[in-house]
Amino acid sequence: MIYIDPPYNTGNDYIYDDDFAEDTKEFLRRSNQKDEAGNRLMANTESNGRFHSDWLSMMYPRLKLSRNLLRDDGVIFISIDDGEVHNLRKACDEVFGESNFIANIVWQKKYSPQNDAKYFSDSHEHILLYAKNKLSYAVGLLPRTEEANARYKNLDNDPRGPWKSSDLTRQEYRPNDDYEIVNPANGRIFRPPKGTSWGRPKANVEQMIKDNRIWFGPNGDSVPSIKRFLSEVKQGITPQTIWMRSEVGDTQEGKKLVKDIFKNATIFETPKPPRLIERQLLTAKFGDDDIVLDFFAGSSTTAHAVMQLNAKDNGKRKFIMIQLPEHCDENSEAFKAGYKTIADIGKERIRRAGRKIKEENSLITKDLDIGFRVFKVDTSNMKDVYYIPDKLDQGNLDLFKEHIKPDRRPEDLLYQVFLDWGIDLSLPIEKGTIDGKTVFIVDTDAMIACFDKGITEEFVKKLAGYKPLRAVFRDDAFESDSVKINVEQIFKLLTPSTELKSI
């Protein structure tokens, strides 16, 4: 599942500013909108040239981008305004196909009006979902709360269970079903209601009365109704497309929560309550070690829904959160609290937020796994070669020696062999030290790797009693050609199925 809450479209520059092929300066020039020396033409450009199109400029490479990281029974919910939801609706009708169109959920962000609205009190947002494959997609049903089962009752002692009686009557005449029903125990006899007809043929309803499935009242003398029984009803309640605040929170519940967790600090002006996301994870059908993205985290409220339904039903679900290093204003208390950018404020959030999740849930969260790892965009680990072959002389030889950059740990080259070879980002690592050589081994046998220099045959000797499904050591750290030639026989010999790498 992917869930985004994007940047709404204010008119404001985004941080999120993709390289457009002509800047708003020309376009304004080009369009009249401005004169050569830079004098506007005309009036209330907002709502002209590039308004829409720069916000969906944004948008629809990372939607494009979406579909592709779905998987095919997967779904992505997005957040967004009045203002631009018609253009997106039309933006995900085009990336997702518009047969892939779920659902527009209506969410009530806010209770209270705002008397200083110039029109009117804006208390709804919108949550567009689409599915990459429709046909793949099952809606997942909502638990079943106590409210709606104590709507069922038994009445009649009956040995099926609670039930709670249904309308039988259908609000149009039929004249085939216009017909009298006979309750056996008292002979009292029943006609639908002028202008109606019963909701099912006679036949039907005679044996759901031999088989005690239509209630005659109390005393025997009410107008017949179908007994639906809470065994035979469906384990979930299909969901609405419109969300009130009371089922999953609101604006003022999410700033509240995280003001909560950062002491009463106001560090995120806009957050999502946590309950909202829950809900999605619920209707995606979100599997117990499925992953969620969302790739503009904010404060990271996706984080703390996927901790908090995992504390209540022993999940294992992961998260991927994406978050530029935006700077905090300098004048907002996140600044002054020490954080600088978006994300520190995001990386906070999980951490005090998993603790507090395992503080009020200790008796049912003892392995609930709140651990999570942060990685940032870099350069590659391997040093730029920038010469050709034919400008290369003795001179300049010993700056290719080193084949990795010098500031780079082990870690780095670890992570680099992860994205490599597709391995799982979140596998448990250990580290460990065998004949003073750091060694890292991944999930106890799924890789085992060292990046220190001087590997003997004796030290491969000991990985390779490891059994791993993968080995990889620096490609310069061997102590000999000949050690290095004859590792693979060792792995060979050893454990035939490990999978050799060089770096």
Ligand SMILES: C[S@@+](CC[C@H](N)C(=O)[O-])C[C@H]1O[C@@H](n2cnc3c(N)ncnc32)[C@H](O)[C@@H]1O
Contents of the next structure:
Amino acid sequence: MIYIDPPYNTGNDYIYDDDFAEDTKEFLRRSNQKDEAGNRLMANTESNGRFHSDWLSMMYPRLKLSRNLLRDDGVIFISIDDGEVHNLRKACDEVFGESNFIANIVWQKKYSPQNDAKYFSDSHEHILLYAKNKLSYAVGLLPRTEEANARYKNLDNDPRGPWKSSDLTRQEYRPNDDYEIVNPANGRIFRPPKGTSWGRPKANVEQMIKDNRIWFGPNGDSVPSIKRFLSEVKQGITPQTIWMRSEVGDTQEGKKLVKDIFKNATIFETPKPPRLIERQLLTAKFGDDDIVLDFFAGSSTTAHAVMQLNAKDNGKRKFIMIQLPEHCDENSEAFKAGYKTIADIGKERIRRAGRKIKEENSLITKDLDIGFRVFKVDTSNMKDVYYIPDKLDQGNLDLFKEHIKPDRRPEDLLYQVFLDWGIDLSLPIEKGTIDGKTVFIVDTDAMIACFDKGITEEFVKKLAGYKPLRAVFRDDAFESDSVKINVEQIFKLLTPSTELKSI
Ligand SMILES: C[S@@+](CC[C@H](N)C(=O)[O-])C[C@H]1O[C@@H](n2cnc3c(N)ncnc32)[C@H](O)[C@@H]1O
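Okay, that's the form predicted on its own, but what's the structure of the form predicted together with this ligand?
Shown next: the complete complex, the earlier chain at its head.
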């Protein structure tokens, strides 16, 4: 599942560029709409003709990529307000296909009216839901609530248990379904009320009467209705397209939760309530070891919701949060509390929320995994070496001696190999020392890696003894050329199925 809560393009915050976010003041100055003295040169930017188009240009490639990342039975939920919902819907129709549209969910984001609103006071937002492939997606049912179950009673002590009566009439006249129904208990005859007809054919209803599935009211004189048994309804509730704040929380709840976690500081202005995302996880039919991706993570509410749900049902769901290192405003409470970027806020939220969930549910959550790894996008680990073949001479052979950038740590090289080989980035890693060299053992035998120099045959034999699926060294790490040549033979002899790589 993917959930995104992108900037809504409200016109008063940021101009979103693919490389960075800059504030409106800077953008206006750079684009010559304001001069150095701060005088605005152009009228309202919202009406400059590229307001929506800029936002859509930012969204479009991200939507495309999300579609590629989704599993065939996966879904994407996108939060948005009335300002861009129509444009976003069109963009999604194009990227995901109109036929994969599932729902436009309306979320009641607040309760109190905003009396200073110029026109209407907005109390809702939208959540667009698209499937990667509608035919592969089965909607997740919501757990039955006490309240929903309480609507089922057992007025006639039916041995099949509580039931609820539902209408037998159809709000349309069909001559074939205009027939007499007789209550066998007292012989009373019923015809459908004027302008309507019975919703089922005669033979069907007669069978249901025999089976005691038609209800004629406590005195046997009410219009017949169908008895629907609680034991026969679906094991959950089919989700509706309106999500009320009483069920999934509102903006105030989201804000309060983050405030509590950060000891009363308003560290993030627009967090969603975790319950809203929990509801999405349920309707997405999110398996208990599936992965959710949120690439506008903000304060990482999505991670919070995933850990919360895992704590409730012992799930092993994983999350991937992506957040631009957008700088916090220097006057913000977040900045004053020591958080330089929104990514810093998100990370700390996951730590604190995880600890809190563990504390609050200490009995159930003994094994709850609240750990996470942080990766930052960076340039290649490999040195860029530029030379003109004709001009190559002894003097510049040095260029090729060290091929890895000097500031890279062994961990950087390790994760490069993870990516090259397509190894799951969340596998457990053990860091140890063998013969004074740092060695990484990944998931017992998935991979063994050493990026230290001075590798000898004895050392290689020791690593081969672990019989890993993969083994990695630095290309320039071997003590001598003969060791380098022999490594392959040593592995072939001791553990022929190991894949060998040097970087
Ligand atoms: C509305 S917030 C998400 C809030 C989040 N759902 C929560 O509950 O905390 C939108 C996020 O998108 C990020 N963002 C803005 N422009 C972006 C861009 N061009 N690319 C990626 N992220 C961006 C912002 O830094 C912000 O954290």
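Numbering follows the first chain given and starts at 1. As the structure is a prediction and not an experimental result, all values here were calculated from the model.
Rigid-part rearrangement between these two forms places its hinge, out of 257, 237, 80, 198, at 237.
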